[in-house]
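One chain is shown next in structure tokens, namely the form predicted on its own.
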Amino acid sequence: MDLYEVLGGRLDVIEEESEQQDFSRESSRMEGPTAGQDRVAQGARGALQRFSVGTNESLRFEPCDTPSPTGEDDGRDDVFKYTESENDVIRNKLQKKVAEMENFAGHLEEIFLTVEENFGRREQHLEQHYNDVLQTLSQRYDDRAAALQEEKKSKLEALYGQLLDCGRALDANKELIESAQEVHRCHDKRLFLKVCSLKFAKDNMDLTLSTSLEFNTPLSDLSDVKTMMDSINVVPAPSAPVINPQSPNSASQTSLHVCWSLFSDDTVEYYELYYRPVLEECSLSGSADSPVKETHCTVSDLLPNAQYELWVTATNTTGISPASEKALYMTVPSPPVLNQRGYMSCPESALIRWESGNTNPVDSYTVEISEVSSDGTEIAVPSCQCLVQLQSGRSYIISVRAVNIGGPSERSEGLTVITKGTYFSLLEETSHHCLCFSEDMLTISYGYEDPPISAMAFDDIGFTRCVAVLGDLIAVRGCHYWEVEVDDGTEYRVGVAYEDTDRNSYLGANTTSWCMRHILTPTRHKYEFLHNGWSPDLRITVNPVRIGVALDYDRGTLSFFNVDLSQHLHTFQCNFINYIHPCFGLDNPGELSIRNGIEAPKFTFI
């Protein structure tokens, strides 16, 4: 009987018991308490009467103590609920079994799949073994037929040869009698005797066989045929396996963990794993260092953010199976190269830039933002820089990491921002070839001395008139503030400028660009607020050594302040279109510092 009759059977009876349950627990309330009450007072009457038999054996009839009908109703409505939760509980049981039968007889379908599927590949496997087999005789039969039948005409021919020789002889014969019968009628002995003599001596006749009866009989090897017979009973080579495409963060700087699939029927005493870079200029390839028992393995001393070629083989007692398809595998990339000074941060955010460090791209970057003995959050980024949102007066470290196929790189070296002011560095490559830069960056000065010609650089970024050098662009909203700190003897020039600023031009002299200059005059200390090559006519009577520059893009206003005496000097009343750079130059020699990152005093943004 098919397994699916006996448990199609036992389902249907299973479920039929349960509609018949479900129906009269239905048709009990529907009846109502009317029917209820008819239901128990039949059941009292039934309970009137009982029946007993003596030793006289008749049947007599004794009535039994019935409870009031009234005062046990509700005892009854609890026996009813108490057997209609029973009945779920049955019936949830009931219903949880025909599913894992169900569960069961799918389990039993795919297995009897199973084994129909072998048993089709290890039949179609022994019918191609005993055709080959019989191929490789008949084959064998058709090679000893044509050689005996080439042996045969060989030895017919031969004795051919030899019989035509043998008539030639009898004819040779009988002329010799002939002659010897007409010598002897001439009655001269010794004449007959000397011409018999000669003919006999010169005509002897070769009797013996020129070939041999006897056939050949080759020994037969038929060692391929019992290989082939006892190969029939031998597990068959395995299949080429197939290699697992790479999955998320299965690799190292200098590692992989590859995976491979074969097919459940082959049997494998172990597998063979090969690798190559995927270089043009290497040509280097390798395997484990060892055959591999399970279907996984690490490979190691690799190069970081490269990608490998991997194929895979499976070897048992038959032989070794097809190489798989190759598949691309990828290390993970080394720790991209923070950029120290190339930052720009202020109280709200940080403007964050890095290198990736790796010779192929990679697929994003991790950047890890935590305060100094505290957790952190990450953040993901598809460039190498990150503009970060963080709270004013706090001290962070920040990090970063490059992430592939193969998981993410090891963190870069940590970069400490503090958000109590505005920093930036200076932007070397935009510098006059006249200024020289302090080891901090902090510090420009202008040479007595020209540099030499080698030292020049004449290309579109750098400033070709202007003794001067931008700041990193200020790429946040709201409020900035940065000092400089010069001295009496030096004219300079302090302010702002858009990125697109004339390099052929002075700073101030143009529409992209504010500043505060200092001219020392044979009388006087001259300060100028250029714009456009237009300045409004004031007079500062105290020089100052400290300036302090507060830049506002909501207000759209740039001022300039003496610290030391918390003096105002001048605004610029600016709707700027675009973020600027910080802007700093010498018109003689000497040299001025900037001090940023610092908390702007309260008299600058009121």
Contents of the next structure:
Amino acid sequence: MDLYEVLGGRLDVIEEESEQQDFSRESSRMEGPTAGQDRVAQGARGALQRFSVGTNESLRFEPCDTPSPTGEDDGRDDVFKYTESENDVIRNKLQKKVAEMENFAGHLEEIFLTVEENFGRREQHLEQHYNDVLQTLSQRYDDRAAALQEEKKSKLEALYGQLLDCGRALDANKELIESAQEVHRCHDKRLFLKVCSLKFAKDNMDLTLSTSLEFNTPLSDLSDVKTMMDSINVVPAPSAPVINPQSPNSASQTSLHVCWSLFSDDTVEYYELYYRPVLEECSLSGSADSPVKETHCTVSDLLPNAQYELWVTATNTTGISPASEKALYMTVPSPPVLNQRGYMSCPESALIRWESGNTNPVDSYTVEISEVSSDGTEIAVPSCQCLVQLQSGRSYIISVRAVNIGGPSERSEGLTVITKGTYFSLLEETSHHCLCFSEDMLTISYGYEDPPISAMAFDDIGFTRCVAVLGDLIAVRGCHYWEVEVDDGTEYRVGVAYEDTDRNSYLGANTTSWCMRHILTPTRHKYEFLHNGWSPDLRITVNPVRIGVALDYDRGTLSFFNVDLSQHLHTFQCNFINYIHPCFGLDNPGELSIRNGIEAPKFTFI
Amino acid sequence: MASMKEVSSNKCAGGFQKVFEHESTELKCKMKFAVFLPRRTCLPWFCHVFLSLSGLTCTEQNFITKAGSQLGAAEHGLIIVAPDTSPRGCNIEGEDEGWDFGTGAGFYVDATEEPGRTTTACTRTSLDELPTLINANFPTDPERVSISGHSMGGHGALICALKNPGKYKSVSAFAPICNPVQCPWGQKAFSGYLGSDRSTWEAYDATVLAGSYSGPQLDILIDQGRDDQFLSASQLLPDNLIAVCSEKKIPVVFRLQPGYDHSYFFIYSFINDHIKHHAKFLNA
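Okay, that is the form predicted on its own; can I get the form predicted together with its partner chain now?
Full assembly next; the chain just shown is listed first.
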């Protein structure tokens, strides 16, 4: 039910009626719909009736023969007749209007009830408005009523005064008639006429109504009331929505799920979400998604691990709300990249490394470890490497996720770690530029040809003189074992070195490295066990081709074996102060292969 | 069959260092031998035997008092048997003529010539009898015996191992006489015990035996003091053995230890390495 139409239409009616019948409106206000009107009508009628009913007859004199009185009476009669008919007309109109007013009031009630039913939530708002309107109206009413009262009072006084005058005139005329009759009885007609003419000459009653019966009813300016009533129907523009902070795990690598809520009981037709990436150079205004009706939205096609600023506006028929506060959301990072070869493992732990996979920093990483046939554990790590505790003799799959405020990324590609023996990979960046690596990174070779100059690395990490390479740091205490396969003709250096071993020096020539060295002389094979440039004097009759290297951090020993013969060759007593890297070098063109991730034979750790 | 009787017993390194005397009824002479019995607190209860042959002039006492082997033996659970180097008090003529012949210089040969025949026979026989004796009287694993020796004992250990392929699980030596047919000591002894036919000597020369060895793989550890006077006197000749072994692919690790001489101080310094060397095979 459109209140506007009903009331507006009716208001127009009121306007029209008010032109004519504010009198009746006023009375209806005062005394209720029907009763008062009757009374008024009656009153009015009564008031007039005193004149009309009574005066009709009382004013209608019995036709007398005197012409002038009759004529004057006639005039008076005419006047009264005229007044009476006018009063009738007015009364009829009043009655009609009264009836119409009754209708109108009834309608109003209906409308009000319906509004109450249908617009429960707007009640307060309407009540507010209505109160305002009522207040204004009642004020107007008061003003107008006061004015009307004044007018009525003055009119009544005037009429009453006239009444009194009429009454007096009547009495005077009665006396005159009597005296005229008396005079008529005497026989001096001339005297009668003289007296009469004298007496009748004066007192010309003015019998016109001193005041008009019409009330002065200026046009009531209710335009402002109309505006107020109009505004009830119009929904205000919504207030700014409240955008929620990012809820955990609601984002993906390329999308964000944004939620917001209405601040108050606004009516909203649709929302529009704006977003822009937070980049230092970028000052673009936000781009908008298509309008949504729900209080949430998913924005796609975003960059991973990027921060976005989001705000939302609400729109209804009236207009657009102000923008909500800007919220910062972040997409989930890209998954990290696990170093598939660059890890180190031993029976009880593994050291794994990865690259972030994102250009911008992430908050942290989660390392997920699971055995092949069971559920996994998770570890949260702030940096790009992690030493995880494992159990020996099992197979694990390790993967990493990058985490930021938006949530965790997808899982990285998994890394299979088998906790058997010690596994390490070669650190390519430490290698001498003449060394070449096999594809599985377990065989190194020193070729006959010189590599191109471009292969030379001008950094502090690679060996410059000794054609050697370091393996990954063995960063776990306890016993470790690996094997090296060589052939008779290869001159090699195999052993261990500290991380800071001199890259410009030869393995075994300093205090930071220990190695077994094979030298070919024209007459025989020579074996040295070098540390700080010194070696014990040893002869070995069978050339080892499979060398076992056994490291025991706790006892501080480094032992070498001929694995094929289970023959112990030599043991260094080292007392390592730091963790060491395995090291491998070639002194003449040739190659050597590394075998790791194998269990140490029994004879190696007695 | 010989019987044995305990001569002394001392608690040592948690076990017992005992000395026994056994009389070879055949040869009518007595020989002493020392036995170190380690304390066993866990399986296996049977111990492996490490036979240690001493050098010239030594008795069973030298090794057990000077070599410092008991702690290592206790750690690895080895029974160390150290026999005397020759019978004593047999009153054989000429037995005390020289320190390098006769008494205390059996050279572990089966002498064919008199008068050393009895002497050395005793030595050899006792060497053969000894394991049986040990196995019968002590908790041993008959399959696992290793042999080691110093100087002449080193020579003895080497030839025993080379002449008895598979009998000894491992062999080691301290400053052994590697090539007796080429050194004065050996020549003197062999000519006395075996006669002048050099071909009979070769049967007791480690270097020669190595040249024709064809048994199961050996693993020989030899320690030699660089400042050993006898090395420089060309009595020991390790290079000859190494050369042959290199050619024949007999695994040898030969260590030249700077500053060390021929004495028991040298043995004492490296006995643990030898015990470990043997333990590797005995306990495998």
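Take the two forms, find the largest set of C-alpha atoms that superpose within 1.5 Å, and that set is the rigid core. Positions refer to the first chain, counted from 1. Since this is a predicted model, take the numbers as computed values, not measurements.
With the core held fixed, the Cα of Thr136 is displaced between the two forms by 2 Å or more. Comparing the forms between the two forms, the C-alpha position of Glu410 differs by less than 2 angstroms, with the core used for superposition. Core-superposed comparison between the two forms: the CA of Gly393 stays below a 2 Å shift.
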